[in-house]
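One chain follows as structure tokens, the form predicted alone.
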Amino acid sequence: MQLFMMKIMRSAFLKNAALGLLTTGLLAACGGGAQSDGDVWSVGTEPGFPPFESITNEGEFEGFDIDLMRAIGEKAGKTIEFENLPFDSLIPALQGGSIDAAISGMTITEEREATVDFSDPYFKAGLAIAVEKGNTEIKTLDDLEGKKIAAQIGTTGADTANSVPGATVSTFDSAPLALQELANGNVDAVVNDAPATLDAIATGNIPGVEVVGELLTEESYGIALPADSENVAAVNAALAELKTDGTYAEIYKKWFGVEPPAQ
């Protein structure tokens, strides 16, 4: 798993809507983002994408993205409050101004950049195909023609699956649910971000599946913010500092067990 990972180098705390704004008279709308007191960033995430984001048995957020965003907040002098949202609701929430940012293993794409702003890339990833162990018929995207494919809704994995001629695509709210559909024998393959797929396999949460072939794409994850958000510069400055002072590498090794690839 570590060799593959090196090759590719992918109950909530609800925001207090009051935040004392009406009593203090401090109204801060961060470039069209959520109204906050300026010291709090409300950050949306879909915690069904380990090791990037998940929920512990105690109901706490954890994962690479969670640690990274908290470290960015610390550098920027902000308190981070996470909101549990479905992945396909994150961009609408940014557009509607109910959150200040979103971090959820979100690939930077031209389509998304047309509606929101992104930070500098913080993770190199890519899509991989997972199949039932012992399946020797599927190794490439072409092999999925006419097959049944599962993917997470609203992701580049789903977009790629839908591009396969004749394929029947089922979408699910999280990557583990899509992989479980494969383990149950209901689909022929899953197209999903490789890091999350490998983590699910390594932890034994999804038995009887494996990753095959080469990565389908090379992608970069970014932190999404409302269009024209004033916070983009602060997030980028904090991220650059984390990479320089070694904090980013520490977080990366904690969750992936290897040094991060050259940035």
Second form
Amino acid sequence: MQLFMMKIMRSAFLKNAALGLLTTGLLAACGGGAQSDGDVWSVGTEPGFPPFESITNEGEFEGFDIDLMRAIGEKAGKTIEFENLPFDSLIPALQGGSIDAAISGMTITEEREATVDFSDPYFKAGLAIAVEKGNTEIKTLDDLEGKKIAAQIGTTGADTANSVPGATVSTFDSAPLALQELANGNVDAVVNDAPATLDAIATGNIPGVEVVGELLTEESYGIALPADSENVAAVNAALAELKTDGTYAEIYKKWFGVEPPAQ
Ligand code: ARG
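And the form predicted in complex with ligand ARG, for comparison with the form predicted alone?
So here's everything in the complex, that chain up top.
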């Protein structure tokens, strides 16, 4: 029974990932997404990243980032329209002006800050190594030398994997697809954001996989906006309000089941 349920959940999970890609393709085929007027913020996200962003069976966006962004929109007097985009298209879309913001568990990095602006940090995360359950050989990044690693394309996880000498890195359009590659035994490890990997394991979506060792990095997620966007201040003001009025804590508890860590 349990195995049966797990299989169903797993296939629904992969279907969601595939659906995300399909929607993206359709949007691209139609020549782009929502045009933003003054009252609407078009916000890009790659929704294969629960519990931060995913798409329900009914096709709705949901997750911590989704609730947070909607709450920010409410404070700022804007309607939020989410746009499903591949992760590595988010920054180009911001640069091209086709979206007003991106929320996608995106780590604030110096490299990205050279091309886009970020809000204040809203979540502390870090990368973790996932391996096949019972693998005792791999614990640290050094142990990945010469090994096969899967990661999501365009992410800090992929960058970190690519920094390992002699490793063969294969990149995937979504983190679930990279993790599935590990579950299938085609790679030795996945480097991905710890909260997302732990969620995939906890929900039974990726059987036979575990997280090992310590976090490889300390990263902070931020909402990305076009360089010099006039909306940065409004987003930061809204975020600060949500932190003081308890809304942030409420959303955090809804998705992580615990109080947020002290800032
Ligand atoms: N935090 C990592 C990065 O910024 C991974 C984010 C992936 N997000 C997603 N929605 N798939 O590179």
